[in-house]
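Single chain ahead, by itself, as structure tokens, in the form predicted on its own.
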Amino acid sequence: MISQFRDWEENRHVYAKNWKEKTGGKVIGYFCTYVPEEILYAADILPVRILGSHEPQDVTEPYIFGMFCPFCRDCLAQGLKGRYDYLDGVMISQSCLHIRQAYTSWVKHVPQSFSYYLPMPNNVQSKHAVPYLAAELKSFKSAVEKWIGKEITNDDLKRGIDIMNENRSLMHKLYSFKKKDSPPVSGEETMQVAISQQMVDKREHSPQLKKLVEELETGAFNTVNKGTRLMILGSEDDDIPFVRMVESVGGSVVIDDHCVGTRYFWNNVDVNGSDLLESIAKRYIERPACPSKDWIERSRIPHLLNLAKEFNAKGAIVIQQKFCDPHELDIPAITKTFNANDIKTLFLEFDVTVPLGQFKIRVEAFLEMLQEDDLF
């Protein structure tokens, strides 16, 4: 079952140029997980993250600085390589400044017939904050329906809401497996069906997520994992061969926090009321923070906390991808709360390719050190 997931994660760009071709329909690239879905699904757009290739690239040095993101430059490289030619458009919600820049680059460099730059404000916190993103989401709402051709509907909002709902539920699902004393799903599995679930149509991906999920109900999964339980948190994080490497020098990655992962799916729309943009608004206001809008009262700390405790994690890697300035300010009371809380965490900072063979000497140690916590 896991096999579908993997092969849509390998195969992101053949699944999304088939889906054009069998449909007939628009696909849109985005760059941060808080654009509202929802009415891109509600105007049946498939909408498609757009993450990088973790190759050692050099295309993106004339447009952007090399002292940004690995990550912003690796998506920015895969625009400018072509590899998302398929793309009918473009759209970020506003996040930090360094994927911001990499959508400005793609927008200039890397023509598309549709772009939208979506207002996201930065104080969540604050009481004006569901209104004012309500009020821009009715905006970008009229700017598809003019791409389009076509309105959009409050019946086609709800639907729009269902599919992403749905999709988000059996997420949860699956990882509540992840909460057994030996798991019967791997984290390298989890990021497999996680990073699908951003690139595949998710009325072809619930389906599939719905049947691993009832293989696992019946125990018919064989994978068993009895690895030191590890959480991973931090900066973007989609390297698979990082994550099967610490699992494969025994830790079990059962939880996660980043933008790929639990970030993205954790809460729901709650539909109250006949205002359906004002509800998706508040499921982006509410869900877990991204740490460049986590302020003034720091909400993700006892966010991050409450998942270590719940999926008995008993150590957490914490990643920043390098010059990721919103994590690396959140990594000094993140590691400060865990350690208070007796839960070890080791450092490591991400480039585009990952150093396996140093990561996995150090993953190694960090494993060693809360194996021997234990005997004592």
Contents of the next structure:
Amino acid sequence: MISQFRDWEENRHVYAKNWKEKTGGKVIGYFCTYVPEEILYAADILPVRILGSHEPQDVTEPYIFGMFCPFCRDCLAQGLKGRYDYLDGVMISQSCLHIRQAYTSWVKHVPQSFSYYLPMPNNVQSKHAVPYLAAELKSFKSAVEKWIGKEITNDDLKRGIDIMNENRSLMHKLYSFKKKDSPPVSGEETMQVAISQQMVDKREHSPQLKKLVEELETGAFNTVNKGTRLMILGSEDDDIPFVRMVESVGGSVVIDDHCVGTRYFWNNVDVNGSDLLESIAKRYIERPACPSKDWIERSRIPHLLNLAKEFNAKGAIVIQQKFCDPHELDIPAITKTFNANDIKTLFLEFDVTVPLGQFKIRVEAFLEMLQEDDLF
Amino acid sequence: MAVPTYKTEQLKCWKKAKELRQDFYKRYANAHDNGGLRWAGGAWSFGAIPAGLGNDIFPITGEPYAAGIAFNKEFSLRCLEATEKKGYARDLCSYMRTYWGSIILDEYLYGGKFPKPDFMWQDHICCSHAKWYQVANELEGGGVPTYSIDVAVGPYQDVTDSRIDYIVNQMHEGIEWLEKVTGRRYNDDLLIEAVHNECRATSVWAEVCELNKGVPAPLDEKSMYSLYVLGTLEKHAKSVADFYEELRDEVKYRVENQIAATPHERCRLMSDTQPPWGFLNVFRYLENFGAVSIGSLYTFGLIGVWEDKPDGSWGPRTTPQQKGIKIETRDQALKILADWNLSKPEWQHFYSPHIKSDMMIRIAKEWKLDGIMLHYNRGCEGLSLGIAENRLALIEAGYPVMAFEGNMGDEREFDEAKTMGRIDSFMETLGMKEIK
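Right, and the form predicted together with its partner chain of this protein, after the form predicted on its own?
Next comes the full complex, this chain leading.
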């Protein structure tokens, strides 16, 4: 059942090329999950998230100063190496400065017929953010219409919203199984579904996900995960070997807060609004915040704590892409709150590749510590 | 190469600049003595807005405060280490870490305990800015009312009414917030006066920088740091605007009379980003070769506001007063303030390094440069953003470029000997030998 998701994730470029050939449609690469995919689906464009390949690389050094996060450099490397040569356009929705550089360098050195910088507001706690973003979405929609040479109607937008909402709702259902005492689906398997969700046409992904959910409901799919329940949270994380390692030594990742994970799909667009662009704007403003937008109040902390409690996490692995300023600014406050709530934390700094051997020792020690808690 | 010799002399207004700076920090610390209020925020903050609360409202801006600490290496290190002990990463903005350290240690650079602000008034320009004061409030024990305005609406060339409105709406709301947290009634006349002062100060600063097109340069960048800083403290203050006019007149006199910053100027350079503040001797070292750094996009455009002139050159932006615009309402003042600030040169690169490269190449041409020194500044992700792309563009435009790594506020990340060695090599590349 999971093999399809794994295949999509591992062969993402083959999938996108085939999709183009099959549909004759355009594919757009995007750099941040604040991109309103609803509008792209409304335009029959396939949005594909640009992610790194977790291989050491030496091609970005001339373009991005080494003090910026390895993830943004890994993403740019993919463009410079021509791995996304099938893209018709690229876009970014404003979030951190790091990933912005991958976008600006990509636009310069990997020319596209379409590129778009969406100035997504950072002050998502302001009442002025929704109307402002709605106006920006209107401009974005016009730019897309100009590019594809046809109007995006309200019906198209409704369709785009439905496609996204259905997929997000199914992800919620998938995650609900992880609340069980012995989750029938592992953290690694969930991550495979979550990553493929960001690069596969959701009209193909959702039926497959629906089947998985049905099999989980009937018990036909059950990989029986009895490890120590963990939450994993922090910077962008699509590091499957790391999660595999954690689960191989007795951990079970039951919940996450990543942009390749719950932050991406947690809330839906309200379809009852009269202005669809405003409804889309509201969804992105109200979604679980990226730390770069989580001010002045810390909205992430109560949300993270709720997730940890709801999914009964015994401990949390806090990961951070090296040099990731937004997360570095949140981690001390998160750690303090979790510790005060008897949820122990293990902090690990990620790079393009992670030292699995060293991390294994640390994770084992962390799990031993958590298991001792169970004994006494 | 023949060695020219120019007359040099110290700026007559130098002492006044120092006094204004000292007075700024003293006024902040003593604000409560006569019932005044203190606020803390960044150098980019719309300081003209709290000015509408009265004439006894005194700010402290975090970046120049931290830069000041960087000169005091012993205190700087203690501040940085205090922040690290609290669990904050060592690669975060070094200004921010230093500022937090001063709060944690409860020590003010200018003596006594760190004066707790009555409120925080910030702008969010990079990943760290609003969160800087989110954490600062936590370190102060919480309870300091904090407000931050998001200005991230894209580059000025793409500005729209809706984008300006997003900022202006936050400003309006901010004024209501200020009234609520201070219990004071807001005075629009004071706001309008502050907006006029800010436009005047930042335009005149650009005029001062423009005068550095003169050969020999009347100012060197090391001196400019001590002058531009006033704009980072209180760009909306009448005292700063008046001072810059006095400075402009003196610099004009220097140009007319060929009074140079460096006696043997024969090589003109510019730098980029904040310098490693504890090591400004780098600029003195250049003088040994007859080289002068005439400024940078940072010194010109972090505070200075510029525009294209009819003859195609780059010069100070025409102020609303100069255009005969009379500001009559709060909304009008806020719109002008938002538009004015969004046009700052040292802001556009947040959206594209290529816009910055074009401005740098323009400076290189108009200020007649021979080379560029890029400070790959590990202390500031905001101003180092896209710097590698700037390097490539400058090289492509035919300018020799020297890159050196460092940190504006964390001396542990600056290798002085290695940097001097690089300068030696760079000078050799440019055909410059040390002047005996």
